[in-house]
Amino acid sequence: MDINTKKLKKNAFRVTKRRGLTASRVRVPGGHLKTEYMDIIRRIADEYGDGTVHITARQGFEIPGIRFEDMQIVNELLQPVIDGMRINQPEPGKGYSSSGTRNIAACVGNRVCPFACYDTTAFAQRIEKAVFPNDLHFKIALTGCPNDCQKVRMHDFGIMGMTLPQYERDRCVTCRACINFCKKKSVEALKEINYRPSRNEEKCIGCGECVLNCPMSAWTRSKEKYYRLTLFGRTGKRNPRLGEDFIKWIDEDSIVKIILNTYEYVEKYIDRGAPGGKEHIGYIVDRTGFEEYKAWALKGVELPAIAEVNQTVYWGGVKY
């Protein structure tokens, strides 16, 4: 069978090894999706794959083994989960418009984990419903805490919970819970004055320990959201890198305008020419320098009164 590779991958299919195979790639934006979704996604793998499924890297769901005549079949048998999932789709029983922007990835987040500051899945379910579909590579990851279990400076942007501890000095009994805690799991940001803990509020990564172990609730989580924005990390063949950061204390409508203007940015740099037609982000702000990159990306922006830019950022990492 005759086969177009490149609207095939556009389909959100994988070519393989395999002469007249592929693979489905499922979204699951946040990792989270209802059961019934899962019976979908088993009967496709039993009746027109391989009777296997690969949960990938990416929290989404691949099935392989698929014929290439079978394609369109899948594509409307899994309309039920694109909707359920609220993913946008241009013509509904065709499947996925674009696999460029890949599933955004997120922890568990604070639905289950009492480390996590905010519902990680659904601040990327916004974020899937504002940049998807969209043929660019971009790669988006959020954890809910510092503890960083989704390893999101290995992506374009790591989206970091971030807390800013409520102290009440009246309900405190100085027990020296949360400064103990500080020291021992985190980045020792309290220290006791006059026999009350005093916040070093440059050093404070705004993990919340001291809010979780204060067993008289004098610390407390602060009502607006914030969030630690890194960028660009990556990993790959040519200079693998961690992400690092651009501005701690951001809010989510800031985070959203920036990843948008971000594409604005690609859209503008982005050399056609590169193998396989796509160019990592990273790579584009090397040649453009930063300051041009953060120059788009503010573009429009009303940062938080607290919020903290970095001015240049540096990467290190592996050179070839």
The other form holds:
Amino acid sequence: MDINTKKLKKNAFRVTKRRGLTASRVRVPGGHLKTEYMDIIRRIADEYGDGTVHITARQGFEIPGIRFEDMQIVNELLQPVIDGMRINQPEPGKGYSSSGTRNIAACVGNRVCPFACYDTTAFAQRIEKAVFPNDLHFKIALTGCPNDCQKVRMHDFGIMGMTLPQYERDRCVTCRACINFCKKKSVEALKEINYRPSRNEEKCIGCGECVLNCPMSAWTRSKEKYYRLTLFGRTGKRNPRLGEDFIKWIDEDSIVKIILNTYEYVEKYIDRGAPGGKEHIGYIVDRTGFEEYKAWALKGVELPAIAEVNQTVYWGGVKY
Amino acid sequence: MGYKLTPEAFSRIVAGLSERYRVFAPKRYELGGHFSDTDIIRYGEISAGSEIIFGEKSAQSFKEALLPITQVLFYFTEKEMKESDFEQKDVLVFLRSCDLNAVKRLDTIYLRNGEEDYYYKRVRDRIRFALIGCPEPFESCFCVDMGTNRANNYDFGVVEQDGTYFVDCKAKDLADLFSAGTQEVQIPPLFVSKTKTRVNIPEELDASVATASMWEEYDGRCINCGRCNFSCPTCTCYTMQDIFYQENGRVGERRRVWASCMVDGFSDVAGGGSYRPKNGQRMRFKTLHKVLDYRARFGENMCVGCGRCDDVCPEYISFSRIINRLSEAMEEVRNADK
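For comparison with the form predicted alone, kindly provide the form predicted in complex with the partner chain.
Next comes the full complex, and the chain you just saw is listed first.
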């Protein structure tokens, strides 16, 4: 048997522990899909795999038990799934053209969840369009609010939804729901002055609890959507760590631009000798220093006036 | 008989009226909902008929047009005080039949329940009503059983049908606005005559129902947020706040703001007492005010069956269901006495 394992991995298949068998990895940007694609995945698993599917940690599907000789036919069967998820693909019928940049994961977002500050899936799909295919090892995840159900701080880029609460004082009836919920569920950014809530702008994390709990619509959401961008969280053997805050009150366009800039930075500084050409971005930043990374990341980025950029970022985590 | 208007003609007429009146109507606040990417329909000032939302029920009522949510009564400093300014412009409110019946309840409380309320009266004297016709009831409406599905004390009524507006004008001074360039036609009904949600207030209902076990359920279910009160067109409670401005503690204002009998603090008294600490007790108090004790004093139910409290409750507590549980609750109380 002669298989080019490098090509196979780039094609989103993998070398498995069972000789001669591979697994197909299906991208689902934003983690939300029409059930018609599940029918296709099921058919592939039943006819070419072992009749099982693994739901991956990054919200894709992994179809195990596929024979190497069936990869092409699996790729052809996957075409409607690839088209349906609007995955960039240089050559139709040939499956995924890259696997380094991982599926972009997202919590269920505001299509379902009341807490979410935006449509996480739609933003994930936008980022997917901008960054895929790419062989560099990037992990990007989106979560609707600071609850961070998606655990985005474990990723290279963590995107957390925020809303900038707007207060219409004459609609306020001093029920204190905002103050109480902010204190009990969030960061205690509100205190009462003269029967009205007063918002500590530095403390506020834009979670929207005040808006959600205001019975009078005295608190409403900003028309603009904002985000917190966290950087270079990671799992792994040497130094797993949480992503740290880079920019608070950033906008969508700037996030996309910073991610694209980071690809250029990594192209320049990656250790070409790294095993499999794969190196977590965080280790590269550890090498070049954050200042250098920041200069690359912010090239051509026009942040909203309200954005707060951390000038230095230090990471902790566990070091072995 | 009435007039048939295109949406454009109707919109223009309302625009004209908005020069003479402050016009309040249910309108869409884009992205104004509690949840992201959602709108909210509530009352606000409009300047064209196209802003009025006919097809959806507003989350809150017209009430803020008559009773501002926050109203400064007067400003004070040292030995002087000054009454707050009052906008000397007449008001026109678009509202449905249930809400127009609610005006009667507000009048009762603010004008006929002891002293006339000066601040209410000065707006009330300048207000006119445009009825929004209801071709169909909404899911939670129970106006028919509350006897509030009809009203006739409006200046003009308008009902939308398939994109056309039909107007029934009662006010002689406004008739020319609508009749210009149109013929009189038969107009569709402005009122519904049956609703999907039905309620039955037991005839034998009395205060003994307070001891029924049903109220305990709401201790746990209700979160005392007050949305039911704030959305209610007939809730009339307010509280007073004296404010001393922070920059200069000798200057300040007295204002009144809406209050809710469901929200913490409403029944607190001097010495730290609280009469209704439990949410079930508050629910019982509110319910009996709406369908029992107001009626005992003024001869009709306070609740007008608009169903907004059902629509806005984040815990899916249905007020119409509470009303419908009262018969069984009365039976339980009577059996307990035997």
